[in-house]
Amino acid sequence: MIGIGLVGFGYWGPNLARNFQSLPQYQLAAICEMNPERAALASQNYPTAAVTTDYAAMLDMDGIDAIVIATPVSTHFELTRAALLAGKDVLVEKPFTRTSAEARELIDLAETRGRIIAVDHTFLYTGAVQTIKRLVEAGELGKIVYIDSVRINLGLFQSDVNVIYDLAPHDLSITQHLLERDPVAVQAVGASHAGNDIENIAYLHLEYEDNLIAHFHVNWLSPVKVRHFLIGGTSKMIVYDDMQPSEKVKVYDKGIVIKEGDVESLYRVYVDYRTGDMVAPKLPFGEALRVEAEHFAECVETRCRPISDGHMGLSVVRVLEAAQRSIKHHGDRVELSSI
């Protein structure tokens, strides 16, 4: 049985409380939470854990494996460091640093130390994105040729980051797991109405190789709740749409066919329209936070490299990097390889 060690019992840590306590593999053993409110609430809802304020005393537990940390990004840095030269595996919150800088630092400390970091990138877990996952693997799309995304609601305004730092590492990750390689370039451009300079709308503009792009539009402002991510390809089309309560996957046979033209019409391109069938694919069942927590248990006892771990932690983060320095810079080409 892995013992855990969970910080931060405020928005998320809850979740992340309930799926590990009801999973055989572990004990959820102490949690640290500074805020006396939710201190108490954990205490009357896990009585069976040791609730404390004092981080660095948990970490000197007995029967602590692993430390589970959910709290402001900022934050994420320091606790993970110290969970790392204390000898214990680490599952912390999207995204993983405020900067590659200290993601680097990170992911060093832990090849150093033989421990395993894995980042909370909750959508690569859930029954949609396996499903997609494996079509693209099988070549059922062809060549992906664009990615589109929109997650906006009328969302929770935050103190410490803004909408792309809170929103965006959810596609981007989802991206990164598709792909399995960096975008080239990123442009971006956001605006703040709070008056706190924190942008609450925000659009990502990606660049890949082999004229790949990718567009994603964040926002806390608007009026609906909107899940929509859409994958083009050569052959086939994804839409995924995870507000819809069944067929969240539907995958449509549609594209175009470029015939080039003869000797006489050279300049000319011919476009024909190719429409077939629509399906929507039966996706695996389960809650994705219980599957993710038994993926990092499996990694934990097999010393396995978690499928979000800290490398793809690093990538999402140098896009969110580089994402804020372009919307500085009103909307400046920002290429990856300066971050």
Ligand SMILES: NC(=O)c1ccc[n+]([C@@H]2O[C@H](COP(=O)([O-])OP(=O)(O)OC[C@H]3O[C@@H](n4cnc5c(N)ncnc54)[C@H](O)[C@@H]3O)[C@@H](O)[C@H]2O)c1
The other form holds:
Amino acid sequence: MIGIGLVGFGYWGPNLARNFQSLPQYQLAAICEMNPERAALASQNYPTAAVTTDYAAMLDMDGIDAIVIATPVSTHFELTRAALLAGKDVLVEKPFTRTSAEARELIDLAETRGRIIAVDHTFLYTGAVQTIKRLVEAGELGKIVYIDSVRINLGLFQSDVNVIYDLAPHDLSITQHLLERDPVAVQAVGASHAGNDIENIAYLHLEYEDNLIAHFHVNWLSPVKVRHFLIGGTSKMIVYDDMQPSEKVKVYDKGIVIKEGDVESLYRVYVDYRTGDMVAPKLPFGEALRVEAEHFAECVETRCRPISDGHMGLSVVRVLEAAQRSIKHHGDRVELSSI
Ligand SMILES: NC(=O)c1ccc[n+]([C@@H]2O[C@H](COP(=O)([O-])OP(=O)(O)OC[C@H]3O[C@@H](n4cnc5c(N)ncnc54)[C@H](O)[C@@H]3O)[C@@H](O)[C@H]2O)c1
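Now that you have shown the form predicted on its own, what about the form predicted in complex with the ligand?
Now the complete complex, all chains and molecules, led by this one.
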């Protein structure tokens, strides 16, 4: 059994605690929470776990092999670093860190010490994204030419990060997982309406080689919740609507056929439309966090690399950092090679 120490029992921590507690591979040995009311709740819900407000004390406890970090982003670097130095494997919430320099330092430390870092990019473990990944790998979509996502709702205004750091890691990790490559440049614009300098609405534009573009709209100030992810391929296109209770993924056999013009209309290009069937594939069932926790156990036991490892976390953070830089310069194009 893998002994788990969870730090952070706020909004997301309880979901992690529930999943780790329910799996036979783990023992939820300790919970560290600095807020006394939340710590009392953790004690009440998990009476067999040692609950403490002292993180260093938890790292020193016997029987803890891995640390799960569910605290605000600004704390991820220090808490992950301390866990790695104490010889623990780590599952840290998204986004991995605030800066790419921090992410690189943690990756180096984990590699030197032979420790595993996994970043909780939860969506990668959903049946929907697993199915889309399978379709992309099988070449069903042809060449992917664009990705377009809307992730908006009346969200919790965070005090330490903007909406890009809060919501875009989902879109960026899905995109990175599907494309397996980084963009070359990023542009972002956004605005703050809460009387501080923290953007609550933003638009990200990612530019890849081969004329592939990706566009993400993230917003905490929308009256409706939308989770709409569109992938355009030269053969087929996918609409992933996470708000649908079933048939979240729809594969459209639609597209264009480009024909060269005849002599009279020299240089003119004709576009014909191709409209075939729509298929909604059956998706694997299961809570993403549970699937992820099972995968993490396998990585800890066999010392293999997690799907969402530190390098995936770094790829996401590099784009966040580029977007942050762009947003502060009114949408300037930021080359990813500079990050
Ligand atoms: N994967 C997902 O889908 C998902 C969803 C929501 C949040 N998150 C991520 O989870 C993390 C936490 O978000 P949240 O919404 O739960 O935040 P939160 O503020 O609700 O909870 C964080 C908790 O950590 C505690 N804490 C902070 N520093 C601590 C320390 N040094 N020692 C002990 N306790 C400490 C706080 O008291 C608080 O209770 C963030 O990184 C966020 O991005 C991920």
